[in-house]
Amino acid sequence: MTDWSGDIAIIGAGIVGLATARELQRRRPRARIAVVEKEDGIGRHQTGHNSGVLHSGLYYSPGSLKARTCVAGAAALARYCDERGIPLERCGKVIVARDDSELDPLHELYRRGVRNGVDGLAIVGPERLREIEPHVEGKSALYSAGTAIVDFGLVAASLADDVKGAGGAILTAHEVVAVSETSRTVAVETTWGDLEAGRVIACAGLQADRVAALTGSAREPAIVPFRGDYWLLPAQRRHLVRSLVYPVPDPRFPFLGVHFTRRLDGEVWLGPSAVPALAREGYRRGTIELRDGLDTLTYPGFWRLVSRHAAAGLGEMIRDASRRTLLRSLRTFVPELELSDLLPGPSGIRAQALARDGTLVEDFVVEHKGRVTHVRNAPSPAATSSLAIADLVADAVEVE
C-alpha cells in the first residue's frame, strides 16, 4: 500500500530540503511534492545547531560552488528574512591577524573575497581594529561590514510554511529505509509508511551517504562527523566581543578555527572545537553510538586523515578537552578573558564528506543517478547557501 504518491519527494527537512521544496513548489505551483523527514520535527541537525553566521562568502575557492552559491543565496536568504519579517542583524566581522606570519593570508583573503564578489570588505589596521572591536588585539584585520547573523531555525520554519501553504505535506517521523527505482517512478519506504514519487532529492545532511547507499549509489565520499563544543560568557562579560571574530584560516582544513560569535539574542559563543564523533547525532560529550562508530574507525579516508594531521588534530582535541588551553587560544585575540569567562555552552556536528585517500572533500557535492539527485556534502555555509542551493538543483531537475 502506498500512503503518498506525487510529483516529488525530497528526503530532508533540514533548510536545504526545505528550501529546495519549496524552490521546486513555486516552480511548479500544481505538483505534489512531500518533505520526508526522520526526526518529529524540522530542523533537529545542523540547522538547529549551528552559530547562526549568514556568511558572505569570502573563504571559499573562487568559482567554486561554495563561492557562487554563499555570495548569492546570503544575498537571497537577506531579502527573504526582510519580506517574512525574520529578524537578521548585519553585525559585521573581523578576520584578525595576530602577528607579522598572517598578514599575507589576511590579504589573500581578502582578494579572494574580491573576487568573489563579496561587498564591504578592508583591511584595517590596529587603530580601526580597536574602533570596531575595542577590546580585540591584532596586527591587522579584514574587516566585513556586511556579514550578518540570524536564526536559521526561524528560516527553516518559514520554508515550511511555505511548503505546508502551497500544498506540499512535510510528513516527520518517517524515516527512509529503502529506496528502489523503475522507469518512470521512485517508491520509498519508510518507518512509518511508503511513497512514490517521480523524482527524489535527497538532502539527508549527516545520513547523505547512507540513504546514497539505499539508492544503490556509491557510499563515498563518506560521512565522518566532526562535532563541535561551544563555550558562553557570562552575561556581564559580553561587551567584551560586539561582533564576530575570527582567526586567519588554515587553509590545509575547512574549518575556521576558534572563533568568537554574537547571536541575537545577546549571547556571545566561543570556540567550537572540531573533533571526530563516534557519534552522527551525538551532541554531548562521550556520545558514542556503535553503528556511527564502526563506520568512521573502519573506513580508511579517516585514517589517512588522521595520519595526514595528526599534531592538528591532537591539539584540537586537548583544546576541546581543556578549558585552559582553549583560555590561552582566545587570549591571543581578547586577552582581557579570565577562565572563569567560559560557561558549558551547546554542540554541533558537522557532516563532512571525506574520500577514501583522507582528502576533506571541500566543496559542495550534488549527484544525479536516474530519478534520484543526491546533496552529498553540504556542510557550512550550506545554511547560508541555501536558497542558492535550491535554485541549483531545481534548476537541474527542470533540464531533465
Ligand SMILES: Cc1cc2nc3c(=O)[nH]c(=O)nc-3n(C[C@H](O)[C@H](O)[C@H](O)COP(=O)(O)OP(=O)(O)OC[C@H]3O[C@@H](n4cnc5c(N)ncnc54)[C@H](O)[C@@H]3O)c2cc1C
Second form
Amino acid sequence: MTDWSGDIAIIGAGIVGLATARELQRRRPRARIAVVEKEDGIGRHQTGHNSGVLHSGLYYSPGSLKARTCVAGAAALARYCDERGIPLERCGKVIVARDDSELDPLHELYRRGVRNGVDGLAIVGPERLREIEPHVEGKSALYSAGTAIVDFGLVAASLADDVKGAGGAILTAHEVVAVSETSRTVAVETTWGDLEAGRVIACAGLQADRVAALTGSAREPAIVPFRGDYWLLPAQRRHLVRSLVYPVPDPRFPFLGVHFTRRLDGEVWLGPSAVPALAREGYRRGTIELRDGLDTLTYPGFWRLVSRHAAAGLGEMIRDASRRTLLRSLRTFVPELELSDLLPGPSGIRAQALARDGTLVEDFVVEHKGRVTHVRNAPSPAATSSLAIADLVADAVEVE
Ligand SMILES: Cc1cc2nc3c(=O)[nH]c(=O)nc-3n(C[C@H](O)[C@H](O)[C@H](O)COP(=O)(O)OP(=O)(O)OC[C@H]3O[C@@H](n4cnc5c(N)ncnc54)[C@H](O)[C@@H]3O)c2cc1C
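Moving from the form predicted on its own, what structure would you give for the form predicted together with the ligand?
Full assembly next; the chain just shown is listed first.
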C-alpha cells in the first residue's frame, strides 16, 4: 500500500501528464511530485496508440489553444528529441485536393497555416506533387516540409525518466477512485493506497469526464470515444507512399480524415477511421464495455450529434467495416492500390469531448477549480502540443 504525501499529484501517465510533471519539477526542483497511473505502465492509451505525426499546426483556428500549443509544442518537442537522441524524421506531408471543389478549402488551409506561424508551407501543382509522392494523384496539394514523424511512446518514456531522475515518483497500478478537497490539501484515494497533495492536476484522457466528476466538477462536456482503425501496406508495397499523405479535412469534424502515414520503422499505416466506440479502452474491433456504452448512449449530446451528422457518420461506419469501400476512397489518392494491399492493423481510441448540445468541442479545454486542475479535452494534436500544454498548465498553477 502506498501512502504518499507531497506538493503535486498528477493523475494520468500519458504524454500530457508526464510532460506536465516534468515541467513542474523543472520549475520547482524541490517540489515533491507524483504521477498516479491506473495501468501497469505509462502511455498505455492514446499516447501509445496514434499516428505518430508531429503536426505543424496548420489546421487549427488562429489564436486557439490548439494552434498556439501545436506550433510551439512541435518546435519544443523536436528540440527535446534532438537533445535526448529520440528518433524524429522530418519526412514532410502533402494535403491533397483531388478535384476543383477542394481547391478553395486547400488554399484556406494554407492561409491558416501561415497565420498560425507555420514555416515551410507551399501550394504545389500536380507535377511537383508527383516528384514528392510519385504514386499519388491530385489537382493540387499543400506541402508542409516541416511535418515530422516520431514515436510518442518513446517520448513519454523519456519524460518519465526525467521526472524520476529529478526525484519525482511514478506510481503505476494506482487507479484514482476518489478525490476530496480540504482547505489546505487534496486527498486522493487510489486502489493501492491514499495520497495527499497540495494540488492535483488531472490529465486522464479517455476518463477525463469521470475523473472530473470525482472531484465534484461537472461531468460535461462528456468524453465520447471515437475509435480509429488502421490498415497496413504489405512490405513490398510500401514504396507507394514516401511520407505523409492527407485528404483535405471536412471542416465539420475535428478529425483529419483517413491518411497514409509512414512510420519510423518504415511501415505505412492507412487510417484511422473515426467511428463512435462502445468501449473507451477496448482496442479489439467490436469490444463493448457496458458502462462505456451506456454512458455514450444515454448522453443527449451523442444523439444530437448523430441526428446532425447521420449521413457522414454512416458513411464513415461503412468505410470502417468494408475494406472495398475504404479501398475506393483511398484509390482516389493512390490509384495503384489493390484490395490485397490493405492488411488489418492496430487501433486507437480518441478522447473527444462532446457538449450536451451535440457540438464536438473544438479546442483543448483546461479547467481550474480550487486546488484541482483538469485537462478535459486533449485529443489530437495534444501529443505534438504536450510540452506547450505542460507550460500552460505550469504557468496557471504557478500564478497562485
Ligand atoms: C488514433 C489516434 C491518432 C492520433 N494521432 C496523433 C498524431 O499523429 N499526432 C498527435 O499529436 N496526436 C495524435 N493523437 C492524439 C494524441 O495521441 C493524444 O492527444 C495524446 O496522446 C493525449 O495524451 P494524454 O496524456 O492526454 O492521454 P492518454 O495518453 O490517454 O493518457 C491518459 C492517462 O490517464 C490514465 N488514467 C485515466 N483515468 C485514471 C484514473 N482514474 N487513475 C489513474 N490514471 C488514470 C490512463 O490510464 C492514461 O494512461 C491521436 C490519437 C488517436 C487516438
